[in-house]
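One chain comes next, on its own, written as structure tokens: the form predicted alone.
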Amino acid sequence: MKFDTIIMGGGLSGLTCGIALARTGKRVAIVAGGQNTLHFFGGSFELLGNVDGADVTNPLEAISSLDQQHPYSKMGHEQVAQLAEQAKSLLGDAGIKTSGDSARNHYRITPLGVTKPAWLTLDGLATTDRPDSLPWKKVALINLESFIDYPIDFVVEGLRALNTTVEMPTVTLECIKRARRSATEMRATNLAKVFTNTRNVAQLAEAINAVAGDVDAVLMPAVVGIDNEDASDILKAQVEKPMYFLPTLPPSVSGVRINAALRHYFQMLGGRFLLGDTVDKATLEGDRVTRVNTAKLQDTPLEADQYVLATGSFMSKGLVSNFERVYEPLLDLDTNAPKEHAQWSQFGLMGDQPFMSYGVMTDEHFRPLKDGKPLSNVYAIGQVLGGHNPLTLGDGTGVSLLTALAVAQNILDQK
């Protein structure tokens, strides 16, 4: 099968790049193994949240302080600003409504009840302009009995530390009693399926109104709206107080919805999505990849003019390590990992671990290097890239979105 571009990896970066190419009429295939890190999505996209241990107020201004190997440094301030606007627009076109500005971070509330800098947050989720306070003096935090993806005590403690009085009424509904028989059914994504039924949503709204009391706002875990925003919009319209959602521990309802929306948009544009498959062989001739073979289509090679590596980092096996080295398993591309095993980590579990910034090395156009030379028709995007630590910098989703759009433009600029 022949395509213009084959993208290896169907997470945020792979889908974003695929959409950007497909809506120009390019024939694009995405080979996607299955679940991706969007299922851990916390409700917000981060552009740059932290530098040198301090929260970033203006991420665009802070880019100048990053290491030269950081993906943003390779793009430059002007291109990062342009691509940030394009990313927000692309998400909107896919039906993903967000609020936020690349010129100034706001703060989202994490599943543990603390604030974290954010660039774009899904509409309906609770946010604040300050890291140390909320816009409400008193809130009702709705507790769903037996819900296991929500550490309610941590959330309450975190919200109270933000100078807010927190009431914690518990809601019990007939429609989730069956789910309660099995603890595995009391997860966010399972409960969200219960609330695809508008009658159940109405019962939930009635129960919330009965226990909310005299508060400025109602907060509840994001267990509504897994398919689209309709159910959450209906719930908010029926609850008498202003209502906002808080992200839960994975699996994330917001992340599942975003993943489905991006995939649907890509396929609507004519893209080919090969779900449940992985590229296990790439044929390299000189500095070009000529074809790839997948685990399921072993005897049917996939051919393209351009290839995009969007396989992620260690978690998704886009990078692999053994006692001898850190390597990229498909093409054995150059990485920025040192040879000395002792340098890969340092003492302190919660410290800034060096291996978190390891990844594929590229030229300024994000063409990966092999033996010090760039491949001519291959690009690398997202978390497979080296030069940044998404946990300490708070830039993971931003790097995924912006490098995907940058590479799509580089491919389109090819004569």
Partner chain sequence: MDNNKHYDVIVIGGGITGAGVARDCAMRGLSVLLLERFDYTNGATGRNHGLLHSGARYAVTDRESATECIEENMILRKIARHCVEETDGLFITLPEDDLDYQKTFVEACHASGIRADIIDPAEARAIEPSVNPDLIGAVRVPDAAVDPFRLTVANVMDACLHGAESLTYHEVTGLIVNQNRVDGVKVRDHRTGEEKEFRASVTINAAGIWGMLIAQMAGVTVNMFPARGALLIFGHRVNQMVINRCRKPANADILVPDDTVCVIGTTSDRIPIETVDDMRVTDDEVRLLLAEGEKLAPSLATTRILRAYAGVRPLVAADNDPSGRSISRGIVCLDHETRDGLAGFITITGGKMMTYRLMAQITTDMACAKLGNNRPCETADIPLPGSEKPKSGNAQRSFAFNAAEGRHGTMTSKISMESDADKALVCECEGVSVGEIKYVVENQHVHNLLNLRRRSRVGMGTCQGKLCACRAAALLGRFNNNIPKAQEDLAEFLDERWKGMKPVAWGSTLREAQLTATVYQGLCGLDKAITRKEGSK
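Give me the form predicted in complex with the partner chain now, not the form predicted alone.
One chain, no partners, no other molecules: that is all that follows.
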């Protein structure tokens, strides 16, 4: 099977790169070995949230203080600014409506009720312009009975620390009770499937109106709108007060939705999406990959002019570690990981863990290095790239989006 470009990995970066290429008419195939980290999404994309332990106000300005190995440093300030705009409009074209500004962070509210800097937040989710206050004086945070994947007491505590009066009325519905009959499966995403039924949404709206009281806004965990925004639109229309969602613990309802939206858009543009398959062999001739084979298609090799590695970090198996080493499993590309496993991590889980910054090394065009030299028709994007810790910097989704677009641009510029 022949394509112009084959992308390995179907997460945020792979899909974004695929869309950017497919909409110029390129024949693109994405090989996705299972689902991706968008399922842990918090409702906001982040460009750069934190440098040296302090919140970043203007991400575009703060980029200059990043390490040389950081993917943004390879693009430069101007390209970052330009691609950030492009990313926002691409998301919009895929039906993912967001608000935010790359020159000025706003704040998202986490599932623990903490504020963190954000770049683009999905419309409908609660945000605030300041780290220490909310735009409402008094809110009702809706408690869905026995929904244990939302630590609502922590959120109430967090919101109160933002100088807001918080009430926590409980909503009981038959459809929630039915979901709770499962000891394990009343997750955010399963509740969201319950609320794809408009009758259940109407019941929810009615119940909220009955308990909301005299507040400036109603907030509730984001358990509505898993396949599209219809259910949340209906809910908002029926709830009398202004209403906003707060992200939950995974699996993320909004993550599932935008994952599907990006995939639909990619397929609508003619892209081929091979879900549940993995590229397990790449044939290298000199500095070029000539073809790849997948686990499922076996004797049908996939051939393309360019290959994009968007396989993610350890948890997505784009990087593999064992007792002896860290390596990139497809091409054994150069990584920035030291040999001794004792050096990969440190005590204190939420510190600056070295392994979080591991990944493949590339040249300035994001062509990965093998034995110190770049491969000529291979690119690496997203979390498989080394040189940045997305948890301490707050730049994970931004790096995924922007490197995907930068590489798409590099590929298109070649002609």
